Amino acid sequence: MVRVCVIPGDGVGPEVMGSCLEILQVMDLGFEFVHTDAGLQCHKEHGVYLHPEALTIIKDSAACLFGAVTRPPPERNYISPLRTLRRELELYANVRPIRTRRKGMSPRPLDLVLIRENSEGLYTQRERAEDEDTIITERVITRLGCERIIKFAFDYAISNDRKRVSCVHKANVLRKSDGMFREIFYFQAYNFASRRYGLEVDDYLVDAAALNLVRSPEKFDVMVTLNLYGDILGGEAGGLIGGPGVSPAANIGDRYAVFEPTHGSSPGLAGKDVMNPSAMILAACMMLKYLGKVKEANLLSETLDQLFERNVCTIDIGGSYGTKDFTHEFLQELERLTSSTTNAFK
């Protein structure tokens, strides 16, 4: 029995989760989910935002899958219980798969990986005041960050069968720290992704990515880059497939790995059975595919694909059905999958 960790969260987190074990739980994959709590309710009921003991039930657990949290408003003492988990667990690599799945979604078809440093830089939240007036953040980018995280893009495109690898950086500005991160990709490349595996390398600044992500989106396959420009750039290439209820994320270190859809909490739209539950159920796919279990995964991935052509789909990608109806179709479409794929080999 392999064991996975569940954190709904708060708002819609509940309902998309809902969604994605109803269709995990009928795939006989032999899954045991465990519940904990984290965000404003497990706040209010624990007087903590990430419940005590989530980080022992994911360290006993294959993998976790995560809803979303809502914020509480402007005040001291807020932890991100996402930011913990990726510093507690040490999830310095975030995954964000971009890829058109319906006619019309994108301007221009996007098939493409961001590969963000997780843990470092301004999102170590380091702030001090320098006088009333004045705020300085300190931004902190280490050679061991750089270095790993320039190695997992590397791995993942050679395991994915990925042709090249863009570093995307502002070093003509920050000489030093996006300079030592540029550098770590081309000696990383040269001795080994690009002479090994015959890997293409490139690099861009990151307003130039930014715009080619928009106008030439065919340029990119795997792209690396450090913490606060993958945020960003990943907020924009999800709203070129769609937005975020069709565009998931994994945070992956050594030992743990968190998937989750990258929307937020939207607590107006809670229990009113609107919520795309999509960026969920791709979450779950890369989880499969991260426990070992491709083939489980491409049959989601394809039950979705199938879903979409035939304009199956809510309302935030121009469809009608709510995230009930959503999941019911979702369900029909996968037993109609599987029983043809069973019959196949018969």
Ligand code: IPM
Given for the second form:
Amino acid sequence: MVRVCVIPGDGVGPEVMGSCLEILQVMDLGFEFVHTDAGLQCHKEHGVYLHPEALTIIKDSAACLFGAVTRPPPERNYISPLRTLRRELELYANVRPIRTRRKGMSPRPLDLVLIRENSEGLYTQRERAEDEDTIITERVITRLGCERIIKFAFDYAISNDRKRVSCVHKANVLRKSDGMFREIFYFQAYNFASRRYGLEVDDYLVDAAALNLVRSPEKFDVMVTLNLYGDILGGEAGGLIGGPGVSPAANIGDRYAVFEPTHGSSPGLAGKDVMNPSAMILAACMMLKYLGKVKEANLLSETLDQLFERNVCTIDIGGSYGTKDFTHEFLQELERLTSSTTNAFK
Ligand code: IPM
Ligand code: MG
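I have the form predicted alone already, so could you send the form predicted together with 3-isopropylmalic acid (IPM)?
Then the entire complex follows, led off by the chain already shown.
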């Protein structure tokens, strides 16, 4: 049995997770799901935003599925449990496949992968008050941090048959930190990625990358960038393919991995049976690939494409289905595709 840690969280988290697990369960994957908690409800019950056993469970699992959590009202010491997981498990790579699956959702079709440094930069939260009116925020960029995320991006591009990797930075202003990031990028490109594997490489200033994502997204294949730029570009790119309801993310380190939809817990929608479970399903799809179950991952992805093609989707992307009905349709389409694909699960 392959153990998978499951953290449904708050708000719509349990609904999209429920839908995702229903699907994974019919696939006979040999998974054992171990549930644990995070978020506001967890805090009410255990006094912490991440269950004390969560880290141990994840470390004993092959991967983790994470739903969504609700932030408490502004509170000085709150750190999102997702960030705790990223830090404690050294999940230094954030991966977001950005592909237009539902026609009409994007002004121009997108098919790229955004790879974001997930462990340092401004997210180290080094802020101090110089005086009453001035706050100094320090941004940490290390050689190790740059080297490993760039290596990750090149390895990803090579093993996923992508042709080009673009480095996104602001080295015209942040000459030392972003300058080092860009330098390491070209060093690795020259030494193996483009020399040995023929990958094309180029680089963009982050503002130009933001513009091109909207205007000419076909310029991009794999993008690799620093933490905050990746956060912002990730939101933008997600918006260009139909929003967070169809945008999954993976947080990957050398030993552990956590897969999540990029949407929040939307407390206002909780229990209303309207949330789009697609991002959660696509997060599971990324997990399956990570676990080496590529055929099964492709089958889920194909199922979603078929449904969208037939206009079977939730309200956020122009459909009329609720979470449950959509899941039901998904299961039926999955069964149809499975019986037409010989040995689909073998
Ligand atoms: C994301 C989110 C997180 C981030 C939040 C929840 C801390 O926006 O994964 O993009 O800023 O990294
Ligand atoms: Mg974000």
